[in-house]
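One chain follows as structure tokens, the form predicted alone.
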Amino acid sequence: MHYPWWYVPVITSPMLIAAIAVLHVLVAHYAVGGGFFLALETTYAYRTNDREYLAYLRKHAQFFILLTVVFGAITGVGIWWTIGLASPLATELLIRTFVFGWATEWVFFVLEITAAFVFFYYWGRLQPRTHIAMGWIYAWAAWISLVLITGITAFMLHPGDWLQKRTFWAGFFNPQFIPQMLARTGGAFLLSSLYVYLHASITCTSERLTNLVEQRSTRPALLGAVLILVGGAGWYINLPDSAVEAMFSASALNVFVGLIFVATGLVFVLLYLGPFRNPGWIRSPGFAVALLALGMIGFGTSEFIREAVRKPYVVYNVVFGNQVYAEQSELQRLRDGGYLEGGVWTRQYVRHNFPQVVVGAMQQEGGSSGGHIDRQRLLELPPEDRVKLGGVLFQYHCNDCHAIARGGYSAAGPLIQGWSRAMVRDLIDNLHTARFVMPPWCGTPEEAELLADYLMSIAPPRPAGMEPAPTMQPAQRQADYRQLSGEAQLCGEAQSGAAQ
């Protein structure tokens, strides 16, 4: 609430977060699973003195570093940038609650990056034992980073006992932690094997080497698919009730849930029938591409659903999607004092641009200072100013989930197309009862009038030829009811006489 809003046209900021997050996890999980692949396979190649395999692993390490360190780092920073702008209150809460966890994760991240560069750039210049140690240091540091981040992101879906205890460990070991850790570890193993298949199918010219890569990468992939399904089942079992209902009430999410299990199950079957039972399939780049695409679809869809089912919250039962703490005292403060008055940025905006609605303010050049916003004066503004302030209310209260214009994601205007102003005004008062995935209205009745003015200004007109029927007056409704009651009574008497 006490942060300036950030509007992303058409797709909205949450959808931008989801897009960047999906791209990031598809690479970040390869960074974890690929680390174990390189550490394990380098150990095997040194032990068997397989120089050809070592040469291939060096080429794969270069591909791995470019994709995970460069692209992964850029998208990781992109996530922080977007969540800080789109969900600043939730981001502040996560930083304050888990500052020890974030600091620890950064220590392991620095260790991970250092080990990765030493492992690759000193290839052939280190003793085998030291080189192998660098690979394992990287692999375990990357996995620990995954565990730490999983505990924090899982907290957003289900804080568990944190609301009562308010401690780091109560928030970290939440009901979603173990299921998501299993699923993400499985995703790391599965995706890394699929990336290895693709890289080997394109770069390996030796049939022996291709078969070796295929043979040694299939079992981790099968294990990863099983862990994803087991972790996914635990994730569903430990979902809060609101998240379950949000998932089943959205047709698209139902389709996506089915897509996760279909894609993951299909990858498992193809891995078992192909590389596991009939080695040689990955010599075809087309098969490797298809496998990787299916794996990305399944895992990427699961990440999208994780982002989507938290409504109406950003952090379940703690922060609403409109950046307001989900506490009755906070809601009452905003409803009594005003949503515009209750936020630092909104309050200053009104003082600067509409000083005529501020009472007890000292007038100064460019606006006013001090005083408070008079609720009644808001309604005395000219229509164009009422709409403008209603737009401000929309940006702070609704913009995190709704675009404005037709064609945007969950655009507010088309959702109320054809509605009367009375219907829109009633919806504002009953947001959370009309649709449980929306937060409650957090402003005053006067501010609700301004928001209604704005929503009516962006609602598309009713289509031609679809004019509403005349509204029935109460007297006419009562007369029709009496007439229907009389006809029903006569019909009952006639049926009774026929039966006799």
Given for the second form:
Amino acid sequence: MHYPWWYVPVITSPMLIAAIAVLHVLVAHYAVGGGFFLALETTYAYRTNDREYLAYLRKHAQFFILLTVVFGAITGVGIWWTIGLASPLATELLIRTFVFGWATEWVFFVLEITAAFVFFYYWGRLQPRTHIAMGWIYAWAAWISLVLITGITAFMLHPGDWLQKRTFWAGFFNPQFIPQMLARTGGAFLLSSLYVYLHASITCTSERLTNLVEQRSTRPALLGAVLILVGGAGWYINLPDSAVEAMFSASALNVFVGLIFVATGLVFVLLYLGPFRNPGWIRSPGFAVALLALGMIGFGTSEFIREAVRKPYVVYNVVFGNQVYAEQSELQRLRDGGYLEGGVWTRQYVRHNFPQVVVGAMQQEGGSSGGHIDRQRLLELPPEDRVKLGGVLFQYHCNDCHAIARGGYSAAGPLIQGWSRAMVRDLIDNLHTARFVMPPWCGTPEEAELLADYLMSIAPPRPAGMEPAPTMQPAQRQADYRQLSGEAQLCGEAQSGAAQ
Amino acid sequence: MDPGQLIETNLPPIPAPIWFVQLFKVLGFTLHAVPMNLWYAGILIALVLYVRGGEHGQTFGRRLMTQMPIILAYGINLGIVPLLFVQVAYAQPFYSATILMAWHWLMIIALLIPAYYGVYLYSFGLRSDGPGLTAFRRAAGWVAAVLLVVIGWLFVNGMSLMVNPHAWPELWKRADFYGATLGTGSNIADATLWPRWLLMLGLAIGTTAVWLLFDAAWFASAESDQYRSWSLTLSWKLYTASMVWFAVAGTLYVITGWQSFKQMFGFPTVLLTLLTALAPGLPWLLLFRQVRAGQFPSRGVAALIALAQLGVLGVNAISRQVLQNIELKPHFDVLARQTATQYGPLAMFLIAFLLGAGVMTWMIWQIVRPGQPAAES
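Having seen the form predicted alone, please provide the structure of the form predicted together with its partner chain.
Every component of the complex follows; first up is the chain already shown.
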């Protein structure tokens, strides 16, 4: 609406956010949990004067920095990049609301990297007390970063009192904040233990050391598992109804929920069977890889679900996925004035490319300016132009969730395969009542006609030869379309007659 | 198409006064510019000197490249501040421009990851206990250097497109897909693009020159006096070259962007313009004084020269901010934006900032206080 829409074929641009976010969380949680692991274990190693363990921890710190400071930090910035590109209105709102939360998080980010570098690069050159202090500064700074970011991401799922109060604090301390913070903290502990197992299985040469690493990492992993369960339960209890229903009504999400339970359950079982009951297992890199892979599957999937259950919103009850404010007044404005007229870029697109539908415009070099789009004139356009403008409506209203053609992410064409035009038209009118995970239709009836034209142009026909035949034959669809074109023509003739 | 019509003007208030937003934007950019300059031009200079700079050149190449992973980390971190605050007050032109060139903009992230790992590969090869500088590691260093220069170009592209809404309709038209954009635009047709990029490169060479001297004075106690003496001479030569570069690129920038620049020559803004143009003269004079005296500067003087260069970057950042507002004003008057200050969260940030500065100071003191050995590179 306020910004140009970025069309990414096949996957849609918002899926880029999900892809980068999933990659990021797999490392970002390790950046938190691994910080506690290093701080705690360095303290232990100094206290017991275990030189071999200290040497291992130093190797682990190098691996940790290479993964978290580079990949973790840059994919974190990458999320910013993609949300600004694929969801600009929601990003603008989040930044306007939480800029000082982010700015505060940045302070802790600076502390994190400084502490991490001093901790690693000055290893063996600082007094043990100072060295340990650096580890703890890192760990707590990283955890506070997690807390601050969780307040913002949890807000997106359930803004709580913010909808009434519109203050930073009301938004930050939302109903999802504490459950997500617990779950993410637990996830950080659990995931970091899995990273430690993998690293130890590859780099530790002594059996004593492997056993020690394993023994010391199992407790945080189990604590993490408990926190995940408690936080996860809180997350579920505090979900808005629509999110609960979204989770169980979409078949893909059903599969993902199942996958989370299976992967997380397997991680718990393997933790019990491996490090707890059969300590030797962890020395096998294969076992450690399997454990980490299962943890990543569980984590990545839950992150994907966290994104997906918000539909049709990006921020629950505040901004729809298609970058429209979820306010009655905004809906009314768009329904009265038109979606094309209401959007900054769509309005200019129509004025520039279809000046014949604009009334009251002043012609000038390079196009027209001023005036407004006449709703009736949209129906007077020739069929190819109606399809073209319907395509514009599809891009700005629908492409945030739907690709176009077969093979694309939740592609619209196949979803309405074989439908009659009347069915499509009816769906547009009743978008959010037919499917609650869809936003309401935000345009005029005339624009709905254009969108229907476009959707019919991308919908494949019903496969031939299927019995019993539908009551509405594919041929009828064409007849519908011809009738529509005829009506538009008649309407145009009537209008031009009236004008004369 | 009137490009001004592509920017929403009915905007909600911003959560802090515009002076505050601009202060942190400029401050953040100035601090970001130091490490950014060092990887932008510094890596190239270090790699060349490592191969062709003789014994001392090799020493400098080794020193800078072993510091580079840390420099990169801070540069990226400090870059978050201006990028955060630009989105607070300038979201409308910023998002619109970057969406039009979305793939190029996203490429920054995709290139930064291999560039960063390339720097680490090279850097670890230089460690005394490392695997040595194999051909693969040397190649990784060069690839990183090229990628970082390309990233700089992409950044300049995005920031110049943001203040050039006149280019938007054409870019939109070329990559139009049913009114959406394919995100394949680039501001390459903008005459100011190359001079802007070259100007930044000139500044980067100057900052690298100053770092060469600062590092020799503060952190290179294990190096020889000959190295220090060499570093002074090279620092002055590099800085002189950077000044010439800065002057040429700056003149080209002014000429190509005259429509906006002419307001930078009105009173009192002309004073800022003059200060920006003349600012590099101060570090150069301080360097020249040391070269003429044939005396390697004390730590204090080296710090003064570094501070002068920080001032050069700061004055440049202020000028860029003023120019950015001038360029956008016909379409988007940022100074007229309404404010609804979030006092509580603002206080939280400032308190965290002060406490964080305290903890940072303590951490740095632990490693620089007398008796502390240098970091393992």
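Positions refer to the first chain, counted from 1. None of these values were measured; they are calculated from a predicted model. Here, rigid core means the biggest group of C-alpha atoms that superpose within 1.5 Å across both forms.
Remark: with the core as the superposition reference, the CA shift of I202 between these two forms stays below 2 Å.
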